[in-house]
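First comes one chain, alone, set out as structure tokens in the form predicted on its own.
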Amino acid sequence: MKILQNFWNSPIGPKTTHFWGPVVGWGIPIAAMVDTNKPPELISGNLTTVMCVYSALFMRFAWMVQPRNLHLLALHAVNESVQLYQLSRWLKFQGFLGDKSLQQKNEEAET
């Protein structure tokens, strides 16, 4: 019971935004994980790039803020990973990454 009381009254406990912000924020990486099943032509390269920068900046914020918020850090680390994966899928689809001969084969097949 003492552990729960300590958590409840801690500076990053459920009575603070340090707790509820990351809890609600998990919706972003969960949605991105669900989107990995969708075709890459539906991915917005601009938005995914912005999400990568956003999560990188907020990982640093979560580490530097006092009290240190490891829940927020974990949230943005997962989001960064998923967004980078989505960005790589988009870049491959656009032909920026991968085998150039594969892209040429696709262009030849279209003509």
The other form holds:
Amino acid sequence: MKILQNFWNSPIGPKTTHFWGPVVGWGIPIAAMVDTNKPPELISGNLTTVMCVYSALFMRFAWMVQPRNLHLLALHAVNESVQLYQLSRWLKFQGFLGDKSLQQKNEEAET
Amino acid sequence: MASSKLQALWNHPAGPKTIHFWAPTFKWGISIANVADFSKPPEKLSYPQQIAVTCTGIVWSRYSTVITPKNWNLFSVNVAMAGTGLYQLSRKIKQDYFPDTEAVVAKE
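Previous: the form predicted on its own; requested now: the form predicted in complex with the partner chain:
Below: every chain and molecule of the assembly, starting with the one above.
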């Protein structure tokens, strides 16, 4: 009961934008998780690379901002993980991770 | 004088010595990456990702005006995110739901 009250009245609780901002932000890692089951052609190398740096910076931001926002921190920690995974799928697909047979397959698919 | 104005900016609580500056500044990368992807064919865009980028942009524009310190850099970057996301969505929706004959022929 006390936990619920503390949550309800928290400076980053559901009465504040500090809560609802990250709630909407969860869309980004959830979208990425949905995209992990799709073919790597759909992955944007540009956007995924940017997301990896972006979430790393925002984990720090969430810690330092007033009020400290652990919800936001959790969001960006999860996003960092899933974006790194998508990046690895994209790198593999592009042949950057040294799988020459995969590169040949992609070249054949393009012709 | 100019130098004290620059000093004020340099020492600002959301200035370049702080994460409050660099995190939002880097967030421009998302919109820049999206602009770079304007030239990508719409079938290679991801609905979930572009919807997420658009919605976060919209909500976070408000968020950045109520945190301490207020962050106009963060505000503007989220406006840009919403804008580029909306444009990418419009491109993809146009191709998926309102294809013109040219696009149909090109697909075949």
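Numbering follows the first chain given and starts at 1. Please read these numbers as outputs of a predicted model, since none were measured by experiment. So that the term is clear: the rigid core is the largest set of C-alpha atoms that superpose within 1.5 Å between two forms.
Residue displacement note: Ser10 has its CA displaced by at least 2 Å between these two forms (rigid core superposed).
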